[in-house]
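Here you get one chain, nothing else, as structure tokens; it is the form predicted alone.
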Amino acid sequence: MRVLTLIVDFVDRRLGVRELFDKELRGYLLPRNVNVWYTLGAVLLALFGLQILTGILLLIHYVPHADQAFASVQRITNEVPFGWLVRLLHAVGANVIVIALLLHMLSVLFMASYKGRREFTWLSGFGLFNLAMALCLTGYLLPWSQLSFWATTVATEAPGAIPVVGDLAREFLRGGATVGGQTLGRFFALHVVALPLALLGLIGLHLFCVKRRGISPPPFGSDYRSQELPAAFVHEEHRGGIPFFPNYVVKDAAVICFFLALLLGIVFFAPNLFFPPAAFEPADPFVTPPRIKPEWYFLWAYQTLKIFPSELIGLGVQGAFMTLLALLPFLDRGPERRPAKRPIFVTVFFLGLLVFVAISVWGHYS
């Protein structure tokens, strides 16, 4: 401890880190009634950090070539010390991130935390959600298994239904007329370079927006009052609130540990939960496995395309839904955020969630 104190003193005399710590952590106040749903941002940061670490470790042995990709993944799993653990943490971690992202977005929607001139906060978060989905899609192909090959074939076929530019969009995604080695190289470059850099940039923008505008207080309790939109920018302060450090950091850490325990529980006790048998067979462009499905978080989109008589209509419905979500802060302008005072929105919220689950289950069993 004495050595650590000396180091902190050395740095503090040059950069004033203690003042920065007191201002940005201990002096940063949160609403007193802030709840556990607000910890999901920290959970996602921790999980994204784990993905970056495990991804770098996988890159040491992975070979992004159609003739060697599957064998290199098998070598990582069966021969590299603790390679199986790193691979499972990365693959299962992607699914846990999607769960945390969905919970985070649903809590923001339910509590209307996008209100109060927080449009940029919502849009940056919505962009992060879509980038995470793109990372999942591009990473899904890299093991070059039967599952990843044919699921990617199905996923990249959908843009072909777009009039005029459909064929061009499909070939742009695949790098050719069909999924092949060029697709693997393209998805590898996107997955390990382009998309992570974009993700880190959007994370920085999202955190800046949250910090600059201020935390939106939970719309619950007798002390909550609806606030009119400010005429100009104002940082929403919470005088008399709880310090971020150490009070809320402890809660953040507890929920992060819960999600890590969930991740490790799946890795050690249900490692094949997200791996059907086709995930352990090398890709074969000439043999289509039966009942091939995308990952669970894409099932709603997969089934939507099958519900309508034309894929173009299905794509239009998906595009309209995502556009509505993106523009929600611009459409829902009222100051009221309490769920009990917004019965129409809450009804639509739960009906939409029910439809999402029902279509996903339908897609799984269809």
Given for the second form:
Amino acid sequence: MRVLTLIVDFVDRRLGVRELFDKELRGYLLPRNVNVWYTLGAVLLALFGLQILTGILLLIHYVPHADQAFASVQRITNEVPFGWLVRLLHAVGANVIVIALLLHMLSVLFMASYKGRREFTWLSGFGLFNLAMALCLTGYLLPWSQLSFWATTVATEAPGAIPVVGDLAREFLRGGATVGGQTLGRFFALHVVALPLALLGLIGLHLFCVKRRGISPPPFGSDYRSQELPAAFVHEEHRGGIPFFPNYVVKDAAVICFFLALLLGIVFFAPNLFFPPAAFEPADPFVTPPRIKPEWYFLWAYQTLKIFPSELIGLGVQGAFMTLLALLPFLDRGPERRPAKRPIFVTVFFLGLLVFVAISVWGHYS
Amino acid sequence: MNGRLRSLLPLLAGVLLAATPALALAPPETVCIQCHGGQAGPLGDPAREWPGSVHQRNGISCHDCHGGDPADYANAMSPARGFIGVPAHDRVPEFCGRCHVGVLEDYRQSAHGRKVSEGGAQCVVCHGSHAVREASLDLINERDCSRCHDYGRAAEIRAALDETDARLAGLGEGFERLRRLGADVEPAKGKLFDLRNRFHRVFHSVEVDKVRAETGRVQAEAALLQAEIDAYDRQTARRRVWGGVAVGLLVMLGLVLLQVRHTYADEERRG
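Moving on from the form predicted alone, kindly provide the form predicted in complex with its partner chain as a structure.
Full complex below, order starting with the chain above.
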């Protein structure tokens, strides 16, 4: 302990870290009625950190080549000490991240936390969601299993429906006319370098936006005050609030523990919950497995394309929905945030959620 | 919404449109299926019977047996591309034996094989032609065998094979279960495949003594494969114990941290 104090003293004399710590963490005050949904950001940070750690460990043994990728994943799972655990934490962790991301986005939507000149916070968060989806999609191909190969074939087929540039977009994604070794190469580069770098940058921007503008307080309880849009930049402070450290950090840590327990529970007791049998067969471009489906979080998009008479209309509907979601803070500009006072929004919110679940279930069984 | 933002909308929509994933993709069909699938009667039967067969499940399509070009209508039935139509009754063993070499050898020495030129049973009589059934003991049954001869000897052979066949089937299910857990079972499945083939070859000899002798050898090798499954199951059970401990500790730690948070909350209320 004394050694640690000496080290901190050494750093503090040079960088003033104690002052920084007191100001940015102890002195960072959160609204008194902040609830459990506000821990999801910390949960996501922890889960992304775990993905980076396990991803680096997987990189030691993974071979990004069509002839060796599947065998290298088999080697990681069966021969590398604790390789099975690292791989499952990474693969199942991606699914848990999507769950946490959806919960985070839904809670922000429900509490209208995007309001009050927080467009950049929302847009950076929306960008993070899409980046995470892109990471899932690119990571899906890397094991080079039947599922990887055909799910990627299906997914990269979609842009082909765009008029004029469709074929070009599809070939650009695949690196050729069909999914092959060249697709694996570019997806690997995207998955391990380009997308994680973009993700880290966007996480930084998102946290900066949250901190700079100030936490949006929950729109519940007697403390709630409807706020008009400020004419100039205002940092929303919460005088008399609770300190971020240690008061709220312990709650963050508690929910992180519960999410990690969920992750480990799946890894140890239901390891193939997210993986159909085709995930364990090497890719074979000449044999299409029956009932190949995308991951559960892409099922809504998969089914949407099948509902409409033309793929282009389906893509257009998806694009319109995502665009609407991205621009929501620019469109929903009223000062009211309390769900009870926003019946139309809340109805659309729950109906939208119901449609999302229904279309996904339909996509699963179709 | 201001004008600058409005001008960015098409670009943003384009980007999101390109980013939206997933599309249903139909598997490519051979021209054989496309053409015969649309025909009524015997010419359409093969295309209707093949789906679900052991050949279809293992990716063996029309052209793998009948030759021809499966991607070109004009040459789909061209002898120059190796097309073979329907083989004569006594040529069927040779037709199937191009792949099932070992079985052909035993079959030819059997009572069935020796009588094939006189109308004796060959491959498709028991296994079917296009809805090809997987080799299993279910193929030896009173209804099918009695079509040609008395069931007595066949029943005796089936009784000798029964336990071993069930054991091999159980091993197959066991390895499939382990494969779905990510275990590299290919070497073991290769051994099981070899063992099952050797065992099923014996079926075709239709000799009770030979069947009994070979069954003993197969059982000994099956025990070794079962040991591999048992070892993996023990390893999985050990992992689950550690996993359960880890999950329990995390939940407990989470609950303790929530208690700490309650303590802070009490302090906050007191001001």
